[in-house]
Structures are given as structure tokens and as C-alpha cells.
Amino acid sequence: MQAITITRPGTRDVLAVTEHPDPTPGPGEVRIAVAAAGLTFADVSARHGLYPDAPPTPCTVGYEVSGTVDAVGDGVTTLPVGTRVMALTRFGGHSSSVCVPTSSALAIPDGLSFEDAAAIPVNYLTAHHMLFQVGTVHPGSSVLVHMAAGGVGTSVFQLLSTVPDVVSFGTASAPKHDYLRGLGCTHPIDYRSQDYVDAVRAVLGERGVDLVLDPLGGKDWRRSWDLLAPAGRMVAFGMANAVGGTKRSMFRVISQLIRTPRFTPIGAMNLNKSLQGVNMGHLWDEIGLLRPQLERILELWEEGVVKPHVHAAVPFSNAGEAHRMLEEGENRGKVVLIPDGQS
């Protein structure tokens, strides 16, 4: 099988396609011939050496795949060979063959392409979990989404369409604003020329916003927290500010950590605000929590609400270009990786 290997922490040239024997599914597992694999910002951070959960290098990362079951382990009856599936993987997803427990794989409809299916698990689960599991969005809520034109942001705005009368804000560069409006974002904000705090308050006043989804970290967590309305919620789900450029910068990491605010239970109580952390990778084993959400997302795909937007499908051998798209914030929606030799 092919695998995209991070040979050592570093720039994009540390990525290499390596060959390995196909894995053998164990009891209760299926083996998937991977047709597409999703790329996330966590994967990019792992290449930089800034993702603490990643295996030691050399390693293959990747949290989500789609493809066809081509072998099954003992006791498997629900997903026979030939079943088209999407699956959650805790690393190893950037391979042409991967084994997963049957509980981590779901059959997909014939009308759902493999590329679109690979764009669903991480982004839509993250969005659904933040909005409805911990964010308690309700009719009339106001929501601010940072990095709004990426894969998670795209998912958030589509899912918000199921809630009436939401006022939404999304930070993105100006060329992406038409894309955001097409997703239903009420107020796109150009973070390069506008202060997003001022832009939100210009619409909502001093009361602030009900929910902020913040993958930025550092000083932005403080600004997002200060922007919350009474009973507001901030969901921290990444620290993108710690990654910049093509090389790892410990100075940048440390500077962002220094700027991270210190929250206290008494302070949150007195302000009537709440902080929720979301790290989906740490929930991958909580399949009883995640699977019903993923099943609901597939229902919403059937209803036409969920519409994965694949910015680019990139061959394994050009994985560095896929990483560049995320590093430079070029992507609108999802970037997926395709094993070499597939059309």
C-alpha cells in the first residue's frame, strides 16, 4: 500500500510516499481500499512537529477516509466486502489501505462521491458537535466563526441553515466573502482590513455575541471571550496562530502561549460566560457519542443540507501542495488526498 509519510518535522519537503504491506483486519475490523482521505489543519501541524498527539516520526497521519471494504476480520457481518464506506481513523488515514473497527465505519449512499464522503467526518462532526452538542445554538442565536471559509467553517454555515433566524459572522479574506454569503453567512468580516470585534459590535451592540467558534488561540481567545454576550459560550477548537509560514517557529508558539488568557471558574461564574474545549481526535474512541451525530449528518446530506465543498483533490505524490493550500489559507472548503494511480 501507499502511505504519505512525515519523515521528520519540517517543511513540506519532508513528506514522502512510501510503500508498505497491506494491513490485515483483526476481529471486528474491516479493511478499506481508500479512495480519498481528508486533510486537516491538525495534519499540517503534525508535519510541523506542533501536534502533540501525533505519533513520533516517521509517521502517517490522517483522521478520515472513504473507500470500499475489501476484506473483513472475524465476526464482521454488517459491512461485507464491496460496501462503500466513510470511516474515522486515529492516524494512518493518509494511506491507500487502512483497517478500522466496524463501529468507526458507516456505509454511504451510492450518490455520495468518495471525495465528498472523505470531506465529511472531521469537519462536519466538529461543526455539529460544537453547534448542537456543546454550543446549544437555538433560534435567534448570534454566532461568530473564525477561519470561516475553511472546511469546518463551511460545515458550520450549512448546519446553521437548520436553525431559524441565526445572525452569523465569519472572518475570512475579502475574496472569500461571496463564498461565505453563498453559505448563508450574514456578515462576512475581512480580518485583514477590519477589526472583527468592532465589526460584530457594530451589528449587535455592546451586548456581544452568543457563540464564538475559535480555532485561532493566543490573544484571539481573549478577544473572543470578551466579545461574548451574557450566557455566551466560546468553543476553542484549535491553535492555528501557533503555525505560520513553512517552518516551525518555537518563538511563535511560545508567544501565542504567553498571550493565552487564564480563565477561572469564579471569573466565568461572575461573567456568566462559558468555555468549551473541543478536540475531536480525543473523542474518536467515544463512538457512542460521535456515531449518532455522523448518522444525523448523513441524513442531512440526504435532505440536501450538507453539501461538502471539495476545494481540491490532490494525489498522494503531491501532498506538499495540499499542505500549502491549508498553510496559506487558500482553500474554500475541504482539501482531500487521492492515492496515486486513481483517476
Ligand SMILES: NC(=O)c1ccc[n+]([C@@H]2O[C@H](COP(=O)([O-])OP(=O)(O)OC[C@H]3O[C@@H](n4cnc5c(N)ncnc54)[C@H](OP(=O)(O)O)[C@@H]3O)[C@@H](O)[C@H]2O)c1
Second form
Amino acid sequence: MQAITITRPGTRDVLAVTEHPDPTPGPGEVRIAVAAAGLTFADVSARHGLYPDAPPTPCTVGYEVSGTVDAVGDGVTTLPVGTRVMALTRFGGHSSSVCVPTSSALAIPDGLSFEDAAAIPVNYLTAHHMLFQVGTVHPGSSVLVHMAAGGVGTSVFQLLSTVPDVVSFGTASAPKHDYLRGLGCTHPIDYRSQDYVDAVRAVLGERGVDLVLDPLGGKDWRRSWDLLAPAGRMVAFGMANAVGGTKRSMFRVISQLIRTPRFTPIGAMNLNKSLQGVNMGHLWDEIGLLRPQLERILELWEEGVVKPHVHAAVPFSNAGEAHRMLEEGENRGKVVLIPDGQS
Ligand SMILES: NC(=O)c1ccc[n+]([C@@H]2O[C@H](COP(=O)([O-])OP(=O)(O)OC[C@H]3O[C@@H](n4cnc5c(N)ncnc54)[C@H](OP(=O)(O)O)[C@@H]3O)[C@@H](O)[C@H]2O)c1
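Same protein, different condition: the form predicted alone was shown, now please give the form predicted in complex with this ligand.
First the chain shown before, then all remaining chains and molecules of the complex.
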């Protein structure tokens, strides 16, 4: 089998396609011939050496795949050979063959392409979990979504369409605003030329916003927190400010950590604000929590609400180009990786 290996932390040329023996499924596992694997911001951070959860290099990362079951371990009856599936992998997904427990794999509908299926787990589970499990979005409420035109942001806006009368703000560079409006974002904000705090207050006034989804970190967590309305919720789910740019920079990481606000329960109590943290990587084994959400997402796909947007499908041997797209913020929606030799 092929795997995209991060040979050591560094620039895109540390990525290499390596050959390995096919894995053998253990009891209760299926082996998947991977058709497509999702690329996430975390994978790019791992290559930079800035993702603490990643295995030590050399390693193969990747949280999600789609493909066809081509072998099963003892005791597997639910997903026979030939079943088209999507699956959650905690690393190792950027391979042409992976083994996962049956609980981490879901059969997918015939009409769902492999590329679209590989674009679903991380983005839509993150979005669904933030909106409906921890952040709770109510009809008529207001939501600020940072990094809005990326994979998670796209999923957030699609899911928000199931909630009536939401006033939504999304930060993204100006060329992506038509895309955001098409997703139902009522107020795109060009964060490069406009202060998003001013932009939100111009619409909502001093009361502020009910829910902020913030993967930026550092000083933005403070600004998002200050922007919350009474009973507002902020979901912290990333530290993109620490990674931005195409080179690893410890200075950038440390400066963002220094600017991270310190919250206290007493402060939150008196302000009537809530901070919620989401790190799906740390929930990836909580199948009882995630599986019903993934099933709901597939229902919403059947209903035409969930529409994965694949920005590019890139062969394994060109993985550096896929990383570049995320690093340079070129993508609208998802970038997926395709094993070499498949088209
Ligand atoms: N905690 C979790 O479980 C979890 C799960 C998934 C993702 N995340 C985090 O969520 C964030 C978004 O992920 P994604 O997959 O949606 O990203 P993505 O598809 O790569 O899109 C990110 C977009 O955000 C914009 N952006 C704004 N500020 C940025 C910055 N400082 N650095 C880089 N890009 C910036 C860029 O577009 P423009 O600048 O052109 O608008 C970029 O295209 C990432 O930080 C990721 O680590 C967390």
C-alpha cells in the first residue's frame, strides 16, 4: 500500500509517498481500500511540527477516509467485503489501505461519491458538534463564524440552514464573499480590511453576538469573548493564528500563547458567558457520541442540506500541492487526497 509520510517536520518537501505491506484487519475490524482521504488543517500543522497530538515523525496522518471494504476481521458481519464506507481514522488515513473497527466506519449511500464522502467526517462532525452538541444555536439567534469559507465554515453554514432566522457573520477574504453568500451567510466580513468586531457591532449593536465559533486563538479569543451577548457562548476549536504562513515559527506560536486570555469561572458567571472547547481529534474514539451525529449528517445529505464542497482532489504523489492550498488559504471547502493510480 501507499502512504503519505511526513519524513520530518518541515516545508512541503518533507512529504514522501512510501510503500508498505497491506495491513491485516484484526477481530472486529474492516480493511478499506481507500478511494479518497480528507486533508485537514491539523494535518498541515502536523507537517510543520506544530500539532502536539501527531505521532512522532516519520508518520502518516489523516483523520478520515472513504473507500470500499476489501477484507474483514473475525466477527465482522455488518460491513461485508464490497461495502462502500466512510471512516474515522486517528492518524494513518493518508494511506491507500487502512484498518478500522466497524464502529468507526459507516456505509454510505450509493449516490454519495467517494470524494464527497471523504470530505464529510472532520468538517461536518466538527460543525455539527459545535452547533448542536455544545454551542447550541437557537432560531433567531446570531452567530459569528471565523475562517468561514474553509471546510468547517462551509459545513457550519449548510447546517445553519436548518435553523430558522439565524443572523450569520463569516470572516473570509473578499474574493470568497459570493461563495459565503451562496452558503447563506447573511454578513460576510473581509477580516483583512475590516475589523470584524466593528462589523458585527454595526449590525447587532453593543449587545453583541450569541455564538462565536473561533479557531483563530491568541488575541482573537479575547476579542470574540468580548463580543459575546449576555448568555453568549464561544467555542474555541483551533489556534490557526499560531500556524499561519508557510513556515514553522516558534516566535509566532509563543506570541499567540502569551496573548491567549485567561478565563475564570467567576468571571464567566458574572458575565453570563460560556466558553466551550472542541477538539474532535480527542473525541475520535468517542464513537457513541459521534456516530449518531454522523448518521444525522448522512440524513441531511439525503435531504440535500449537506453538500460537501470539494475544492480539489489531489493525487498522493502531489500531496505538497494539497498542503499548499490549505497553507495559502486558497481553498473554498475541502481538499481530498487520492491514492496514486486512481483517477
Ligand atoms: N478542534 C477541532 O476539532 C477542529 C476540527 C477541524 C478544524 N479545526 C480548525 O478549524 C480551522 C479551520 O479548519 P478548516 O479545515 O475549515 O480550514 P481550511 O479549509 O483550510 O480553511 C481555512 C480558511 O480560513 C482562512 N483563514 C483565516 N485566518 C487564517 C489563518 N490565520 N490561517 C490560515 N487560514 C486562515 C483562509 O481563507 P481566507 O483568508 O481567504 O478567508 C483559509 O482558506 C483550523 O484552525 C483547524 O485547525 C479544528
